[in-house]
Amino acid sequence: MRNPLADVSIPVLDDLVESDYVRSLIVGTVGVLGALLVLGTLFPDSVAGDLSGIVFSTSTAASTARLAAPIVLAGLGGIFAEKSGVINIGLEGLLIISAFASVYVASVVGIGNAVLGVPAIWVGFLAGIAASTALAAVFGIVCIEFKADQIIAGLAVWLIALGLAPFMSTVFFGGVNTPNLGARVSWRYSAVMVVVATLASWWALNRTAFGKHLRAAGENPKALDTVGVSVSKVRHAGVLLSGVLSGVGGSALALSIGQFVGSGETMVQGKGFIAIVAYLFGNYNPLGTLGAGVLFAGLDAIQIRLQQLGYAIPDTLVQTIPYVVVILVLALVGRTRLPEAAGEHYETED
């Protein structure tokens, strides 16, 4: 007798995991983790045992959540911008400016104080979001209204933030690294924000009129204009959302340790560029972006713990993994497809 449940599916999950590509990534990841757990259990004194102990430890989970927040959240923001037709490679700059602004405002308010009942650290968090959104708004005006080259404008956002944040830190705190606030945002808050933002982004993109307009602006802006919807307004909204989400990520990163570090590439350390890799790797699917961000952050957290155990693994080698992986995916799988009108300017027809 044929099983009557054979064709039963859960529509929401089927839509959420919307392609064989994403399903294969999930199955592959679960398979690797399962094999590692088995090997670690059978051979506890081997490299597999050490690696299994690290991967499934609470400290690694906490570190992964902290490192994944800016990658996943900025990646989600990048999806909104690029789906609307605007390529925002300035995500790194948005993370940097929000990281500094959050720490600076929290320091000015003073830990232990509050504004309208809101504790200083959360006032700083909101300020970081506001700073990132403001910079994203400028980027949007330059690219959408003045039709500047989006790649050059995105690089300008990054370079401005890379120079401005350490400079402002030196002006206000006497050095590129700010003093520690003495308070921090728990990694659990970061994990919750990442999950909520991922689900909300998927819902907005796939279940709302705004999501349909956003996709139309990036795929066929003329069709959207024909039905009376402003392409420029939709694109501005997409860019602003990239600023909001990147602001959440940058603020979460800085306030998770209670300090802004402005030396070198700053404490952001390329996470904005890895965010771009994450949403390309996830094929513009928020769930895929979440998985890619957690994977890349987890690898970073694991190499730190392996070094503490005496394994000489260069961190620069681990940092190249996301870029190598996405090149392999694009070359061998070829499932990532940019929106048709991404990077193209659009003149509204009268």
Given for the second form:
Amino acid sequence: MRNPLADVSIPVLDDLVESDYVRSLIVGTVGVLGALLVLGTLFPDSVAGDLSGIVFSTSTAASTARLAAPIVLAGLGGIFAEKSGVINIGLEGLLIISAFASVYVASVVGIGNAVLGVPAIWVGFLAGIAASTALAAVFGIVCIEFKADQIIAGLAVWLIALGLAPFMSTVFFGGVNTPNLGARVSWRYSAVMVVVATLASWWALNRTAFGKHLRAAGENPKALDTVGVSVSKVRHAGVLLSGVLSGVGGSALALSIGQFVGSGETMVQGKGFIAIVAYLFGNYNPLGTLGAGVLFAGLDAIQIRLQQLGYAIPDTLVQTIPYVVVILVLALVGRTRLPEAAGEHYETED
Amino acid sequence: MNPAVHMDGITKRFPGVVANDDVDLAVERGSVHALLGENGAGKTTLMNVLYGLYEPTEGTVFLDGEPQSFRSPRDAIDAGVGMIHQHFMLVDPMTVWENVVLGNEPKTWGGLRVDREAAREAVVDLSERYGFDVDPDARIEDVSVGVQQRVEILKALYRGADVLILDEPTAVLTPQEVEDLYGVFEELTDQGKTIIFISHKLGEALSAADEITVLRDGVNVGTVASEDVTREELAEMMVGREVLMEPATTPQEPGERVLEATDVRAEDDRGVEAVSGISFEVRAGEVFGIAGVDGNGQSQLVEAITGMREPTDGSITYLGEPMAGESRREHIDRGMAFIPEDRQERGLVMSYDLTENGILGSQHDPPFAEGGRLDWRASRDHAESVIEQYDVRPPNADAEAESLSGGNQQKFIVGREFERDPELVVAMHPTRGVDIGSTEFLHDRLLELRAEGKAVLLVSSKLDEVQGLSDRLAVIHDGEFTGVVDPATVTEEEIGLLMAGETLDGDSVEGAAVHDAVGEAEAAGTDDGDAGVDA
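Next up, the form predicted together with the partner chain, please; the one we just looked at was the form predicted alone.
Below is the whole assembly, all chains and molecules, this chain first.
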């Protein structure tokens, strides 16, 4: 199927994004937003007017950034793991554990206090990253050294975090939800972290030797081994990066509210799984993942605002959009291609 | 002057096995050296010692007279030894230059950026210097196997290799690509590189190497200059006894018609017509051979005959009854044995043991099937009798198929199929990848079947095999028979022309493509006589 958007040529973008597919995603999104802005400005009293009012409001931008941070950051992490050959479906678990750990540590330090000059909320932020990275390290060791099934180990990461975080919350705070810290991390920090992480990931994957090694480890690990680069080191690095990035996402999610919510699916609510959808949708390109993550989060944010304006849109329907979209993309466009050796263990010969 | 490579008294023992026993090998700088031997003769072990994958139990490796002790391939690479494995170590979706520099990327910006310009330039320089026609920006998955092999060679050269070891380099190449590879060898040796290649094909060693060392059972049988030795002498060195390069056939009166194909047409998996109206018959007590360059419709024709592909047109009659469109099981039940071209894909279940593999195709029939259960005792007896009669090694019915070498897998399949007591045997490349000794044995068995009055349809890309065994020989080109000839009187040149799509009275079937195709056919012609894996 020929994709007409792939032919639209934009000089800077062409240089930055090698994939036609990702380029057409970006062009398409910008196009829709542009049309909405024009229609909304011309007919301010119509549905388009309401919509454009919502889409281009600061509060929507803020909630989009807040919702997109965990999706995009965990998605970037997922790219690093999966490119190296380890499918990490435990991203959800990494988000949950970091969300809880960040709030817990921040409250232990106590808002208003500081450790080595770092304010409590940022100490909590770093602790969230550390917790997620530690859990990812365990996942990596289990998968790479002990050759466990990656899918089962990934599910275990999710289930452990899903059980552990609310349990710890009950132990320390007497309920599955923690009390609110009374302080929060501004959505502007989340937005900056998302953009910086996306660009840095793009560079790391496409321009550094490490990126090449990562790709070789996921496509043909033997080729990497025979040129003298350790496949398991590269894979551990990929999995650890998925822990670090998911940790940033989970901390940002919880601290942007100042509270960990542990009831039901916890406050993460499947964002780790949508992150997987986002990077598949973005075809393993960080820029595409950013686009997909912002799109999914934006739809969610718009939906919430529309409800407030009295449009009766079922939120469950909006939440299925990412999954429906990914099925359509995988089935119709079929551009997403898993790394050849993803999910396979590698054993050095001799 | 010291030889580029000197391996002195190399012995390599594995628990229970001596893979190399006091082997000496000396290779002069700028020469091509072939390491020839049957499967399991110890060629690869010896090269793995040179490449640092194994440490020798005894003996020393010298490079340019300097003793070396390699602990890993890394050491060998640093000392200037590069190995090109039989299965390429390339990353398919990455480009040529990315693959060449993988693991040794030139970097800028304090290591934060791969210096793409420098890497590309290095690759372009190398390929120009050695006359390789390689596009540095092409993706590996988009280039031919021959080009991929050159990328592997570039990888070794980029890492500073002076000595290049190639493991069975022609196994995956077309005849034309083999010629190109020989050209690459010349370019490399002209510039002082030394080449050692592993092979079990006589013709290849004779035409590409300056010197040939023959290994047998881990021992160096001798090193000879390729000009001073004949094919027969080499075969004898490899096998340890005289080998009949030409199977002995005796004339025989063919009997009744067993298989008759009339105007058969069939498509390949992409829906393109691959067989375009082929008619022939095979009689009892006759071997009907089909020769041709691989990929000219042989596979689809054989699949149509054996019930694995429905022909789009035409009729196939077997023992007087129409067979086109009948199920695969029907074909087996009526006594049609089939030796498929890909033994691992279609001949065996690799994770089954030989007992289980031995009853494949007969699993519905007594004595193996008995009221809904399988009789494993009978199955095991059957497998053991095949193993014994066909000399399958190791002789263990509990061994999984994947643990056997290719030649032994093939012997087991041939044994299983022949033991069905078939009326017709359809054999496709029956000796591909099989060593010379076993090839001779399998040929004898085919001729025995013929003597018993069975019909044999033999498809092979090895010209000497089809020519030597067949009573009548058809040549296939682009889905059509370009001629049916008497193999006793036809010359190799004539078959070459037919394989290229010309007819013997001088008409060209396909004018434009003839030149290249002739080259390929000739390459295939000189290549025959090899008991090895073909393209």
